[in-house]
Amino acid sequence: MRTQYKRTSVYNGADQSEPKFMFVWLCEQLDTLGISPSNILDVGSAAGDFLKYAKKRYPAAHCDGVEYDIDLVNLAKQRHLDISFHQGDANNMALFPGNSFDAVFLTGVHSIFDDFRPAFSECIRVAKDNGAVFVTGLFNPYPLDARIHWRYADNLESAWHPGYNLFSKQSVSTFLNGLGGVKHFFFKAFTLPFDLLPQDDPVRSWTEQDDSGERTLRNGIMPLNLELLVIQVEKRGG
C-alpha cells in the first residue's frame, strides 16, 4: 500500500522572512546564463516561498506557480497576492501553451515520480526558445535507477511513502539527447556553506562532513546527492 505524496504540514508555519540559500543560488545560476526573465514558472511551487524571492529579485517578471496539493495552492494565494498560483500536475501542464516562460524551475519534485520523463518534457515544452529549465534534486552518478519507498518504523502496517526515487545521470542524459528542443544541458553540484543539524523527523535532511571536510547531505534513508540540472532550450521555430 502506497500513499500519495503530501507534505502540506511542512509549509503550514509562518511565511519565511528570509529566502533559503538554495533560492538565492538558483537565481544566481539564472543570472549566469544571461537570462533576464519576463516570465517565470515554478513547478511544484508549494506555498510559494521561492516565487516570493524571485518576484523580489525580478520585480518586472510575471511569476506563475503550479502545485498539485490544493491546500498549498490556497495557502500560497493567501500569502502572495502578486503571484499567480494554479492547481496542476507537473506531468501534464496543459493549462500553459508551449514557449511561455524564460525560466522554468522544478525543485525537489522529480524524485516523487516513478518516471521523470513526462515532467521534464512538459518543463521543456513550456520554456521559451532560448530559455532554460532548472531541475534540482537527486541524481545518481552511477548507471542505476531506483524506486524507493519508505515508512516510519513505529508502524509496520502503515502505508509506504514516495519521494526519494533515484534516477541516474546516464538515464537523464540519454533521454535529453534524444529529445527535440534541447540545445545543451549540464549538471552542477549543490552544496551548503553551513551545517544543518538533524531534526526529530529523520526524513528531514541534515549535513555531515566526509573525510575531506566537505559537507554532504543525507537523511535517515540515504545520502542525498543533490544536484542542479540546467537544460537550455534551443530555437524551435514554428
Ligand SMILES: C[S@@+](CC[C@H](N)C(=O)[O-])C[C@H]1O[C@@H](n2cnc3c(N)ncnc32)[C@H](O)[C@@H]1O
The other form holds:
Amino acid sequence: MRTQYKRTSVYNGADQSEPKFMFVWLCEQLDTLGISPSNILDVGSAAGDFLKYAKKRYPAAHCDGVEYDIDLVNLAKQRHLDISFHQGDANNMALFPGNSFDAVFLTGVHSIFDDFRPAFSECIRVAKDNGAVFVTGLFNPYPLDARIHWRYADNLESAWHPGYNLFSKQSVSTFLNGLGGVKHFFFKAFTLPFDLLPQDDPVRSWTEQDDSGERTLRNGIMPLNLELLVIQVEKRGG
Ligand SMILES: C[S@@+](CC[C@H](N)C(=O)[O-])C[C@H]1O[C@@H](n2cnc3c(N)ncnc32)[C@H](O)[C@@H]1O
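The structure above corresponds to the form predicted alone; please provide the structure of the form predicted in complex with the ligand.
Entire complex below, previous chain first.
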C-alpha cells in the first residue's frame, strides 16, 4: 500500500520568527537575477513560512501559495493575512492563468512526484515572460532516475511513503531543452553553513562531515545533496 504525501505535523509547529537559512538564500538568488518581483508564487507552500519571509523582504509584492494539504492551507491563511493561500495541486494549477508571476518557487516538493514534468511545466507556464522558476531539492548528477518509497521499520505492514524520488540532471535537462518557453537554466549547489543535529524522527535531516571535512546533509534514507535549479523564462508569443 502507498500513501499520499502528508507530513502536516512537520510543518504545523509554532510560527517561527526567524526565516530558515534556505529561504534567505533563495531570495538572494532571485536578487542576483536582477528581478524585483511584483508577484511571487510558492508551490507546496506548507504553513506559509517562505512567503512570510518573502513578503517581508519584498513588501510591495503580491504573494500566493499553493498547497495540497488542506490543514496546512488553513493554518497558513490564519497566520498570514497579507498572503493568498490556495488549496491546489502543483501538477495542475489551472487556478492561475499563464504568464502571471515574476518568481515561482518549488522547494522540497518535486521528489514527491513520480514524474517531475507536469509540475515543472506548470511552474514555467504560470511564470511571467522574463521571470524565473526556482526548484530546490534532489537532483541526481548520475544519469539515473530512481523512485523511492520508505516506511518506518517498526511495522512491516505500515504504508509506504513517497518524498525522495531522485530525478537525474540529465532527464531534467533533456526535458527543459525540449520545452518551449525556457531561455536558460542552470543548477547551483546549496550548502548549509551550520550543523544540524539528528532528531528522534530519522526522516528529519541532519549534517555530518565527510572524509575531506566538508559538511554534508542526510537523513535515515539517503544523502541529501540539495541543489537549486533556476529556469529563466523567455518571451513567449500569444
Ligand atoms: C517537504 S514539504 C516543503 C514545504 C516548503 N516548500 C518548505 O520548503 O518548507 C513539501 C510540501 O509540498 C506539499 N505537497 C505535496 N504534494 C503536493 C501537490 N501535489 N501540490 C502542492 N503541494 C503539495 C506538502 O503537503 C508539503 O507541504
